[in-house]
Structure formats: C-alpha cells, structure tokens
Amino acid sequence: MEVKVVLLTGGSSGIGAATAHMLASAGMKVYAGSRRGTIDTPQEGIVPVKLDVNDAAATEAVVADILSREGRLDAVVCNAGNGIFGPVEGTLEEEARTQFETTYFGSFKTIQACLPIFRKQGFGRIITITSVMAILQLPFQGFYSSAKAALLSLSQSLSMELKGSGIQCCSILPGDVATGFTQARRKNKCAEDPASPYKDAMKKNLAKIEKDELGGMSPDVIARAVLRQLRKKHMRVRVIPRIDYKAVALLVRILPASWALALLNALYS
C-alpha cells in the first residue's frame, strides 16, 4: 500500500512543520497535530488539528476522526517532545516526569491509538523522531537523553513484535537542528540556582549546545529523511541523517564506554 494519509504530532513548527510541508508537497494528506492546533505556514494537503498527546482519550478521538474522514490512516510520525536542561542532582521528580510525559508517553499513547487501525488494514508505518542524544549522552541533558533513548528502545522492540503484520517501525535520530526548540528549552530549578556547584560547567555546556543548535542543519533534512522512509517498501529500523553524526555515533559505539564519555565530557563541560 502507498502512504497517503499521515498523522503527525508536534506539527505546528520546527521539524514537525517542515515534515508536514514536505509530505504534503509529495501528495500526502497530513493531519498536523499540536496543542495550539495551527501551523506556521498553511498549505494545501495539511490539516492542522488540536492534539495534546498527553491526553489518551483526545488522541484516540483525533485518530477516529481521521478514519471517519479518510477511511484510512497509513502512517503516524511521532514528533511531539520537549526539553529540560540541568544536573540530575537537584532535579525535581515532577520536572523529570514532565520530560518523559510528552516525549515518551505521548508517543506511546499515539502509537497505541493507531495500531488497531494499522492491524485491521494489514499495513501501517510508525516513525518516531528521537535524537542522536539517545545514544550520545551529554552532561546536563540526562533526562532528555533518557526519554529519547526510551523512545528509541520502544520503537525497536515494537518493530520485532509487529514482524509479519505489515506494520513497520523506524526511528529517526536528528543531530543539531536549527529550530525554536533552542529557545523553548526549559531549565530545571537547580540550573537556575546561582549558588549551584555546577554553575560554571552548565554555562559552558549550554553555550556549546545552543551554538551547535543555532548553527545546525535545516529541519528540511529531517523532513526528507521521514519522506524517504515512508516511500520505501521496507523502512530502516534506525536512521541517523548526515554522515558526520553517523561517524560520531559509530565512534562512540566502538570506543570503550569510559573513553567515549570522557570525549563527550571534554567537549561539553
């Protein structure tokens, strides 16, 4: 089956909006979900919908509405997420839960809402937008890395469970991307404390991260990766766009863990 109808979460701006435009330009009907229910630049083929992925009932209602309108749903792209910055020490439990609630559990709820339709059709594509930080952990980004790593693991486990069903899973791991995510990143309570023992290290770390992000790749790079996978007969289980991030990921994988962490720590703290 050809992918014609797609549900996209986190679709109002950044990677989500770029993906919505890319897929719509390729002839797909994209239901771009977001909390505010709008998209920065309207385009034919994109239907903005109000969707809070933290609300399972609301997510199921959106999926049911798409099915009633289109008679099908071919793919879901789980892109909604958030970011929290700061040391593990001093992070409040509610701050950590907020990170996981949207990034991990929001995707989990969205996937669960779509799976019965995909199974009935005997066809479906599930793409999760994770991050290279799922496999390249950085200081002061522990909860973001953990949530993205959990999402990556979920996708890979699900791909095995769905073998032979006609449903495929793919995780796309972006590196630094120039979007509004940099400005939207939250700092935890400890990161805002001027008396924190991590103050100097955090300042250097955040400056490095923001510089890399603001000078990062266009979100269109990630959008093209999504489109490429949706067009494939067999999606890849894991995709890291751009050769430089692939090379770093390979280097970290083959180095002893202590060496890899020391290298990343030297670069970012």
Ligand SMILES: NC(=O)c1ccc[n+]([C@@H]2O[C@H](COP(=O)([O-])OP(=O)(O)OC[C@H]3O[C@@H](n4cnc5c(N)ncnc54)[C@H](OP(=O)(O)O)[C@@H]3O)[C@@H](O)[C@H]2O)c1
Contents of the next structure:
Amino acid sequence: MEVKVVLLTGGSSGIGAATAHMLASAGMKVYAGSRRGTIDTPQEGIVPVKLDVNDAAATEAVVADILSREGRLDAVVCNAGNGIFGPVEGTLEEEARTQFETTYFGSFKTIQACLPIFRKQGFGRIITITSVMAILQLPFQGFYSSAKAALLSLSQSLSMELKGSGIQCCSILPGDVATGFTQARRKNKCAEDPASPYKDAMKKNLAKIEKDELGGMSPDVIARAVLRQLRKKHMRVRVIPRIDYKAVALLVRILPASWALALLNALYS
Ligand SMILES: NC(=O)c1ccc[n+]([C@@H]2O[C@H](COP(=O)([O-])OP(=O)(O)OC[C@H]3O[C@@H](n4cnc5c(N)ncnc54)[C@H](OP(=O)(O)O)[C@@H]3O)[C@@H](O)[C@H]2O)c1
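Return the form predicted in complex with this ligand of this protein as a structure block, the form predicted on its own having already been given.
Let's see the whole complex now, leading with the same chain.
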C-alpha cells in the first residue's frame, strides 16, 4: 500500500510545517494538527486542524474525522514537542511532568488513537520525531532527554510488538534544527534563580545550545527524512539525519560512558 493520507502533529511551524509541505508536494494529503490549528503558508493537500495532543478525546475525534472524510489513514507522524531547561536538582515535579505530557504521553495517545485503523487496514506507518538527545545527554536538559529517550524506547518496543501486522515504526532523531523551538524553550523556575550554584554553567550551556540550534540545519532535512521513510517498503527503525550527528552518536556509543559524558560536559558546561 502507498501512503496517501497522513496525520502529522505539531504541523503549525518548524519541522512539522516543513514536513507537511514536503509530503503534500509529494502528493499526500496531510492533516497538520497543532494547538493553533493553522499553517503559515497554506498549500493544496495540507489541511490544518486544531489538535492538542494532551487532549486524548480531541485526538480521537480528529482521527475519526479523518477516517470519515478519507476512508483511510495510512501514517501518523508524531512531531509535536517542546523543551524545558534547568537543573534536575531544582526542577519541580509539575515542570518535569509537563515535558513528558506533550513529548511522551501526547505521542503515545496519538499512536493509540491511530492503531485500530492501521490494524483494520493491515497497513500503517508510525513515525516519531525524537532527538539525538534521546541517546546522548546534556546537562540541564535531563527531562527533555528522558522524555525523548522514553519515546524512542516506546517506538522500538512497539515495532517488535507489531511484527507481521503490516504496521511499521520508525523514529527520526534530529540534531540541531533552526526552528522556533529555541525561542519556545521554557526555563524552569530554578533556572532563573540568580543564587543558583549552577548559574554560570547554565549560562554557558544555554548560550551554546541556542547558538547551535539557531545555526542548525534546515527543517527540510528532517522533512526529507520523513518522506524517504514513508516511501520505503520497509522503514528503518531508527534514523539519524546527517553524517556528523551519526558520527557523534557512534562515538558516544563506543566510548566508555564516563568518557562520553565527560566529553559532552566539557563541550556544554
Ligand atoms: N529544533 C531542534 O533543534 C530539534 C532537534 C531535535 C528534535 N526536535 C523535535 O522536533 C519536533 C518539532 O520541533 P520544532 O523544532 O519544529 O519546534 P517548533 O517550531 O517549536 O514546533 C513545535 C510544534 O509542536 C506544536 N505543539 C506544541 N505543543 C503541542 C501540543 N500540546 N499539541 C499539538 N501540537 C503542539 C507547535 O504548535 P502549536 O504551538 O500551535 O501547538 C509546533 O507546531 C519537537 O518534537 C522537537 O522536540 C527539534
């Protein structure tokens, strides 16, 4: 079966908007969900929809609506996400939960809403946009990394559970991408504390990650990776776009963990 109808979350900006445009240009019908429910540049083939992934009932209603209009749903791209910044020591439980709500539970509930349709069709594609931070950790981004690592694990477990069903899973792990993500990043309450023992390290770290992101790759690189996987007969389970990020991921995997963390810490704090 060919992918013709796609539900994409976080479709109003950045990687999501670029993906919506690329898939629509390739002839797919893309339901681009976001809380805003808009897309900056309208295009034939893209249907912006209001969708907060933290609202499971609303997600199910959107999925049911797509099915009644199109009679099919071939793929879901779970891209909606946000970032929080701050030291583990002072992070409030509710701040940590907010990170997991959208990144992990939002994706999990979206996937669950689509699975019955995929099962019935005997065909479906599930792509999660995680991050290289799912496999390499940085200081002050412990909850972002944990939430992305949890989502990557979920995708990989699910890919095994779905073996033989006709439904495939792929997680795409972007490195730095120049989007509104940098501006939307929320700092934990304790990250703003002028008396924090982490003050200097946080300042250096934040300046470095913001510089890397703002000078990062175009969201089109990630959109192309999504399109490439959706067109494949057999999607890859895990994709790291760009050779430089692949090399860093490999280095972190082969080095002893303490060396890898020392290297990342030296670079980022
Ligand atoms: N930029 C990077 O360097 C980078 C690197 C690795 C991974 N990523 C991941 O890529 C994904 C897209 O991020 P981006 O860089 O494109 O940032 P972005 O421009 O800030 O896009 C985030 C998207 O998620 C949507 N969103 C946020 N909360 C939502 C919710 N509760 N329900 C539905 N939609 C929601 C936003 O739309 P509304 O505000 O309208 O809801 C927006 O469309 C994220 O999962 C991010 O973690 C980004």
